[in-house]
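First comes one chain, alone, set out as structure tokens in the form predicted alone.
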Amino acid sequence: MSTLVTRRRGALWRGMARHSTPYLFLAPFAIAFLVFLLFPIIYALLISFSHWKNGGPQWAGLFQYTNIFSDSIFWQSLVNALVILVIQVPVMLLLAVIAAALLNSPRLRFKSVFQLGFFLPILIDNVAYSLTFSFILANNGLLNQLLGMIGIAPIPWLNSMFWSKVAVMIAMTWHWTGYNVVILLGGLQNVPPEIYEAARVDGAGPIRQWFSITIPMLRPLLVLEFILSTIGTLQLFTEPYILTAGGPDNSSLTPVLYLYQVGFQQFHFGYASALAYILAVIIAIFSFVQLRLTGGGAIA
């Protein structure tokens, strides 16, 4: 009798161990997700409804959120990000499409070398390449020295309200174009060559093939890249922080950089949390509108 009970208990424990093994493997991720992602999100939401007084948070309701509507600096930072978004992202994606089409050409030799050259900037850390561009675009930097050699006056890349935005766009375009090239190149390589052959038989030239085949086939990837670029631009921090520190006169200030200044320089944690949630809502709205306008990137 005791042997039978022992066997049943052993079978029960083995069954429990077998069913619990997947959960044990998932436990590290679940714990990390709860501690480092879910808890900060919930805590930041609670903090956004409070203000700090006497070393601790006190309930303030919607006070922090109502202040945002009258915060001219935040709205200026958002406009700065939108200017970069409207100008830099289309230029970057256009360059990426052209480069991907050239790299996909059967006439191009040493493709792997050129592909590696386009992808190398992605491997460089944001801080490292931003510091490099801060030296290149300085008043006596390499770019101004080259311009001086051809008789062009130095440009205040980092000290002008206009050129500071241009400097950020130049750095971002150099760093992120290659990333988009690699994605688009993968899409082009999946286009059956028979489609282009049929188009040539029907008399379609390179330009007609470009607009009638290449662009429509890349539409889902272009929509994806545009949405990702929109999110990345609205979350822009490293480049303006290192290149211009948001100046001059907040001309290159971005929402995340302003959030950083409010939270970690002025120590208004409640207001910074409210800014973070408002920015998250704005990003969600932009992404939703883009998906609706483009039909989710479906090929027509």
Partner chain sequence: MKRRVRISDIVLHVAVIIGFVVSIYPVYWMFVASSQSNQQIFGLKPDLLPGVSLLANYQDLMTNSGINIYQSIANSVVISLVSTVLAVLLATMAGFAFAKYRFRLSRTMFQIILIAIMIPPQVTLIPLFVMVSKVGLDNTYWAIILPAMVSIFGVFLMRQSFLSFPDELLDAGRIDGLNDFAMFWRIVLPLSRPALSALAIITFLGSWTNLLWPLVVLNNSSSYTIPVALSTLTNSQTQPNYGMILLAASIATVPMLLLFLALRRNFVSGIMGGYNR
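Give me the form predicted together with its partner chain now, not the form predicted alone.
Chain alone follows, minus partners and molecules.
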């Protein structure tokens, strides 16, 4: 009798354990998620509807949000990011596809050495490379020295409203192209070589193969990279912070750099939180539109 009870209790216990197993697997992540992500997301919303006074939020309704609409500095930072986005991302991805295709060519010698070289920029910390580029792009820096050797007058990379964005784009392209090349190389290695062989037999030249095989095969990955790069550019911080500090005259200020200045140099927590939420909405719209236009790519 007693053994029966214990056995049944054991079965019950095992049944409960079976049911609770997935929750136990999930619990550590779920707790961290609730405390360090979900709660802050909701708290930020509350802060964005308030003034931060005496170490706490005081309800201010939509005050912060209405301020944003007349804040020309924020809109300029957004335009700056969009200019960088529209020019830098396509240029970088084009370079990355070309580099990946070249590095994947069976006719290339010393392939692994070259691949390592293209990979090297990824290993340089964002601040370290931004510092390096801030000296390379200085008025009497390395790039202007090199340009001087072929008779080009020094370009004020970091000190002109026009060139400051170009400087940020040059540095970003140098650093991030390799990352995209690696991802694309992974995609290219999944393309069976027989396809190229068949194309060659059918008389397709390298250019034709490029457009008819390489690009279509890489399309899903390119869409993914395009969306990730868009999000990354809209959240750009380190490069302008180090290279130009957003200047001159806010010409290279980005939304996140502005958010940092408002939040942690002027300590306007309410306004900075509202800025963060507006930025979140803008990023969401961009991602959504891109997903729609591109039909999903690797994500769907």
